[in-house]
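This document starts with one chain, in the form predicted alone, laid out as structure tokens.
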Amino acid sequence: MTSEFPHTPPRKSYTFSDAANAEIRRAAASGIYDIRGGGTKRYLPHFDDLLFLGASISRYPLEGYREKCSTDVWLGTRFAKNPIHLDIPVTIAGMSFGALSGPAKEALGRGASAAGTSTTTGDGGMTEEERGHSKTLVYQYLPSRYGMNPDDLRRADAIEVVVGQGAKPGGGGMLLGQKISDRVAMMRNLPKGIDQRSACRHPDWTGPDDLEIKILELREITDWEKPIYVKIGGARPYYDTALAVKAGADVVVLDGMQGGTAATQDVFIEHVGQPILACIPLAVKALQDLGMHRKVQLIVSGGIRTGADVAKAMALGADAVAIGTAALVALGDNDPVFEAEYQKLGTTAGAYDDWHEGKDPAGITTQDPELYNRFDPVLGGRRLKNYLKVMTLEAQTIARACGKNHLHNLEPEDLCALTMEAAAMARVPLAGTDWYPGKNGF
């Protein structure tokens, strides 16, 4: 019998959604948690949230083609002998060879070299693809020590003490074992195809004064030539840079929590750590505070994509940004040209983030040979490069349209917020306005 009144159209609840009830069902199938790559896919207030006031009358701005606008950065100025000097400021973020491909490596260091900056190493050792064809190479000092040796401290050019990851502060890495070739199991000491977690933390200290002594010792190591950066993930950005000044860095990296990862548990990418948007303030705060702002110097990390995102990180208070996922879609990874081998695994270009299983069709983040061959790495290194050019000169029209000489003198009177949520993490006023929540302590 068909009642005389309609129906309410069904709802579905927001809280338990179709992508948590499927979590439920597969946690419940399995009896383990989710690991993944990539990074958080839920929104986050970020770089978008945020617009330039360019110059008019106010303010005057250069002109593109005639008037000069300074993209270079020194790194590592404060007790290196040899600081870093690059032509840009955008580098290469730490993605270890491993989790990448031997190629992937090379074609990393051939576009950075080409653009005038710096890639790093990440965690498992120095490859010679990289260290032959990166002119400025960072060697990340992690937890793990994997294929850690005092010859590779000394060939590169700088050291980043890792700390801590955006994508998964307080946690360390994943290796499966599919990804354990005999040479990763060479570099690493490891046993061939069995899994591998890196550790959440370093084993020879417990705070910030054993840190300093680190830093010390690493400083001995090398002679005093190297830059020392320490990494931080985004989650006590305050404190964790003022103690990473006091313990005597050189460079502090702050990894906000849109920064992707290798592999690991999908709860820690999408519930811990904090969007770069409201990192990069309270470090500069800490750096100020310490009368330290420019002397040690800011890389931050954690979804960049444009010269715009460089430009706003910039005008923030930033030194220099770097770049990771975005490098490897620059390369060639989750190209929509192999959607078809994409779907075969079960997922869809621009969704793939099953990096750990090593199945990538684009040859980027394998192990295998068969797929791993495929990819070019002269042509990986020229996409890279281009996408570098584009972003510099993405940020430097920007800097130009608010009557800036160098991306150094963008500042936050430079920016405005299109929501609540953006003005009070940046600290820039809401369009239209010249207040942002928290301002006067209101």
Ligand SMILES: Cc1cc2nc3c(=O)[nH]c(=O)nc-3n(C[C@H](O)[C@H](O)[C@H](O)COP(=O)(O)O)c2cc1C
The other form holds:
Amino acid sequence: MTSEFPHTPPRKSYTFSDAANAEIRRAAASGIYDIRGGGTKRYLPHFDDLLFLGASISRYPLEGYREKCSTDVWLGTRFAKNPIHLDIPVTIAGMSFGALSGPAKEALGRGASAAGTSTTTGDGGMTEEERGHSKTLVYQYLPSRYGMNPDDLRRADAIEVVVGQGAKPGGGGMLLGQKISDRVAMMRNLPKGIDQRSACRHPDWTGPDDLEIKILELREITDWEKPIYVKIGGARPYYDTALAVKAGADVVVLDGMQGGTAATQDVFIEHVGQPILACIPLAVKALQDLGMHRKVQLIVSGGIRTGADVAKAMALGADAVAIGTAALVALGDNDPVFEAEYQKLGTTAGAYDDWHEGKDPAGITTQDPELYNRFDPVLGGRRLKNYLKVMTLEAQTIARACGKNHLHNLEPEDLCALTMEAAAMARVPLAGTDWYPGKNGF
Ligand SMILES: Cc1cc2nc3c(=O)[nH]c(=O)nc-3n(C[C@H](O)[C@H](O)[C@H](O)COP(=O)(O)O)c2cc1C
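With the form predicted alone already on screen, would you show the form predicted together with the ligand?
Below: every chain and molecule of the assembly, starting with the one above.
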């Protein structure tokens, strides 16, 4: 029966949004879950929700053109005979050869070395492109053992035992058959063209005591020379940091939920883990409770894009940060110059995340020679160096404005939070107050 009154306008459900319905239809049509690269795409509390207070009368700023603000960092000072000294506290995170092309690895090495920082291998082992162009190279020791080689352990400057990643704590990665070229297959000792899943846990340990034994083994193989990092995803950062320290780590690498990945299930990226903002204070608390803050260094990652992000992470207590996605963007990933080709792949610049398919028009996340030969590693390295330099200058500008003569002197007291969530997670006061949720038990 029609009513004499106007109809209620059509309303779409917030819960069953267009995106949610499209995913239901995609799943119904294909019968497989969505796999993609990159980090979480939903809104999460992040560094943007914090602000620096800056100096005025009660704090005295430093003069940019005359007064020094240092940016260097030592990593691995606890046990290693040869700790690492970097000019800047922004490092390049582990990204696998396989996910990335050889020329992309070379560009990471070139850019990082020119900027005075380190690069990191990844699942799939050490390439000559990266070793040859990286002044300081961290070698990942992963659950998968893909590309693991004891000689390469000795050729590295530090070793990173990967327990987990922020994009998928508790899970393993994927490298689909399209990207398993002859070379990738040879390095991983697995068949060409067949999908590979990386293990979610190390095959030879079942808990923290085994981690301690493994770290001792790695120290012996490398004659106690190299710093040993332990990388954890942002799951239970207080206990995981404490256990890594107990197991003998020189450095803890903490990767929050925003952290990128080469490829895994979308449901994992979007629904497992904790934002990096929530993880840092818990890891710092664990280090402080053990009397190890600044003795065991903390590197944090997950969605870091600017010098402001770097400065905020350091003000919360990190010694350094690592970047993955931002480094790829600096090299040329998702650049609008490739828009016509992104459109052919059914996507658009800024949204391209099918890195597992190996069709990257920028030649970065591919093993197809036609595509990766488009990428110029010298130019890519220069772009990365410029970007790292800008991030460092930005962080220094902020530190000076807070009256600090070293980035490490930034502290939570320099910050305020814009939202209740950020205040609660970062444990810094809500703007305009001296309070954050949880302070004094309230
Ligand atoms: C293309 C790509 C490949 C990656 N491969 C690895 C890997 O092999 N091992 C690992 O521990 N993490 C890997 N990661 C995660 C990064 O090391 C790092 O934790 C993450 O990228 C940090 O977050 P961000 O991308 O927001 O900077 C990868 C990330 C990307 C984007």
